[in-house]
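This document opens with one chain alone, in structure tokens, the form predicted on its own.
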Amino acid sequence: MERTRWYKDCVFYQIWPRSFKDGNGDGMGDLWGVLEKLDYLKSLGVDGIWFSPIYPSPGADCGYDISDYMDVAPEFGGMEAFRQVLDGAHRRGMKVVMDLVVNHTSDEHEWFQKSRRRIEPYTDYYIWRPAKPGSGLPNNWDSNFEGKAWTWDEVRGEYYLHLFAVKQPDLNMDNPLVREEVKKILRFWLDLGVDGFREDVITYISKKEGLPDDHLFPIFKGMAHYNHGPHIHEYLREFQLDVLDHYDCFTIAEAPLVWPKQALRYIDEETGQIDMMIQFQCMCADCLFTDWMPTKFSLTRLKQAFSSWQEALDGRAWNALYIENHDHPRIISRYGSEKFWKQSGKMLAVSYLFQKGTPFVYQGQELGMLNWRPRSPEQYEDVQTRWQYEHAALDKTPRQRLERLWRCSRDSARTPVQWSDARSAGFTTGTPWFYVNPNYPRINAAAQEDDPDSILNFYRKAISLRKSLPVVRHGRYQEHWKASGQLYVYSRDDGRQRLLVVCSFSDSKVLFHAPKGFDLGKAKLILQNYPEPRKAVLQPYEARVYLWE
């Protein structure tokens, strides 16, 4: 079978299932809440929806730490449950794409509980090591959640590697057998008739030779000896060959740390493995690499972000286009407003949907949903905001301490979604498994359904519309005003239709003039997020789409 690029024309939604909608009243997201929210998607304007992990987990990271790849898991209503929704999703033609988290499994998987007892032939399907005289640890590398990336496992006698949680050992994918497991995974939910994967943390599946102690990085030390490993692209080839090009699928990797020129390397249209990118860049513009080392947001960096993609991907590979996920805090509270809440959140919308690439929408973003502020550090769920709240930053308060989880921690975009302002945010019948943010009287999905003016009602314009122009999917991007630290403004044109889409990230009004060779007095205002422009002032977080044809 022939694999089309029929992504290249999708609006994506992610949900995460244990705090999406909950269906049979347990207080956990399920796939019956789901079902019962198709229509709902459908008229947000969704092609296709995203699924972190359902299958069975001991939920040690909230499900990414799996024990069976081949189930669903029975809290979210199992096989059956999955098949109803499938194919409820398909009638209505939207895509199902499943996570694949393969870098690790959990713990208590099958295959680890065999490998600790060197029941063959899984004794290798991990990546074990004896102690080392000294420290014992074989090698200096640190996990990204719990301390070091080793922990010592008395039935085997020896260190396993895991570079997320304790609970998440790494698989061994250098030995043939793991990655023969890889692709059964695959033919099984291909063949069940999901239509793709987003593959977790894809670019750490290869480790490089021998292990060895880190000296480059201060922190994440280990980083430079497995994310982009030396057989990352044989092994991504193999799945391709054997299996993925069997199917019309589509995958999208997960890439910490990547670059436009590397990331070519695996999504590149002639000669890549995968088909799109999730990279951490556009994360990057109020932090240091990760969320955990804050830093005061830089349009300027956003945007050479938005800006560097575009450019270096335009003819040759595609972009995933997403301000928010389930691995961070919510887009509102950290690039736009808390004050000019709707009016940044619909900014926001602006600012990545009219650019080149396919675009995801995660879950409440559409509402406008905001980060979530508990009183106790003990509220929180994540492992790794657990650890950071226990180990770093001691030398702050406990008060500090705690508004750094706050800011930093992704247990704000985990909160249950707001449907409405009924007791529990709508969200179950019964007692949420997870804090609902107290803000759900305000910000709910019913309260937005008949405004016309609200985020939710905003969102379904702005996807109606980049649907409708040929220029949203075939138009050259150029940025202008690149050095303005306030307003983010870039243009889309294929010879037919221009566009010109201006962003204000001020909280104050700003002066604008449109680039030369743009003549407003002859566009049509197709967007905008204030109900009545003016044309030489943008108001705080003041957004238009304006379309010359």
The other form holds:
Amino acid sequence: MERTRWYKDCVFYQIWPRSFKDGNGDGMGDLWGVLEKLDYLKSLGVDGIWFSPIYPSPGADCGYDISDYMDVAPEFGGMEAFRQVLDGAHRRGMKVVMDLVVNHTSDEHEWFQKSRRRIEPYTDYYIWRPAKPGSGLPNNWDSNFEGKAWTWDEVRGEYYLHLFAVKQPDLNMDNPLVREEVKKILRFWLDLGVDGFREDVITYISKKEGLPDDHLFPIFKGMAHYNHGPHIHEYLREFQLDVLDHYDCFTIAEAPLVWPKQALRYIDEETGQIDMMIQFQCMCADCLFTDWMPTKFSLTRLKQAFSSWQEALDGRAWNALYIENHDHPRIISRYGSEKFWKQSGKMLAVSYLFQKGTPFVYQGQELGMLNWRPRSPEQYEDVQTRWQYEHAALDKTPRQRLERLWRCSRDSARTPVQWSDARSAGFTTGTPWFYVNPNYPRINAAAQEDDPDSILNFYRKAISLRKSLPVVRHGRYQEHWKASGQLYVYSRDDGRQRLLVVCSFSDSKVLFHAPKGFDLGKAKLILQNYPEPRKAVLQPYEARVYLWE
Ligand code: NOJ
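Next up, the form predicted together with 1-deoxynojirimycin in place of the form predicted on its own?
Up next: the whole complex, starting with the chain shown before.
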């Protein structure tokens, strides 16, 4: 099958279904709600939707613990609602991408229930080990979410490996039967008409033989032995050749701890096994490796992350561009400024939307939604956050520990989308499953819809500009004023058009002059977030896009 690589012309929108829109009044976001909002997505200029998991799940990790891969959860509307959404999206020219979560399943999945009872052929579907003398644990690995990576199972009388929550046992991908199951899942959804997959922590699926102790990694002990493991490329190639290559679909891999050079082994257009990669460096400008180790925001670190990927992939592979998703706090609250809410929200949009690659917008990002800051730690839902609260930073005061959650928790960005100033932000007519950010009377879609100066309309304009300018798709990327700790300036050049993108990350005025060879007198200012820009001075969080043609 000829790959058309249609994804290169797309702007994707990520739906985290529980909090997007409730269509049946039960308080939980669902596909009926998505159906209501398809025209809204279209109006944003979106060409594709990535659904975080919508499968049946006990919800231990908000859907990333799947108990049936070939169905849609009844609370989201089941298969019937999904078919309507798929059809509605396709009729509007929007693709639909599913989340493929096969590093682990739910412990309530039938496979695990049979595996723990040694019922064939499921006995070796998971990674089981007997107790070792001493601590009992088979090795010293940590889980990414809660404590050690091993839990004792009374039924089987062995430990099972879980790199995430206790209720998310890792599949044994070395078992060919498990790989066949993955292929069945892929075919099932592709045959139904979906257009691709976002592959959850897919670089973790091949663990090092012997599961050795880890003496290298201070955090997430074990990672060196399961991230980019020994058979990873072989397994991905198998999925590609046996299934994916037979469809004009696309895949995007989530890859914690990956650098561009290594990424090319996965996504090089000639030799790779997948199309794009979600790297984490752009999320680490104010933390070390994980949101849970916060540091001061560093623009140079952010620029280094952006530019290293732009440069290394050029001509060889395709970038995934994002600044928010369901795993990180809201970007304005992190890299921008809540005080300069509107200006910094727009500037952050400009900072990534004109880079080379396929952009993703996370629900609510286009409205400038901000971090949620509850009064009590009890209000958090996320398994990782709860564990962090109970086990980390215990030397701090209760207030400091709560503030740590505000800053680091994924729940900061998982509150319901704020559609209007009606009760519950217009998200539901019932009782919302989760807390609504109390700032919804001020920040909501209805208020922004008809306001030409809103963040929402700015996203619409930026996305439509991006699509209308060939230079954004093809042009060479170059960063300028690299050493500046306040400005991010980059250009794009395809030989016919040139763009200069200027973003101030400062909360005060900054002097600016264009890089050599960019005569602003001859340029058209095509996008800006202040009404009357002054050439040589940038206002707080000012952004401009200049075009030469
Ligand atoms: C990455 C997903 O994005 C995250 O939400 C999830 O908790 C973990 N993988 C485990 O599936």
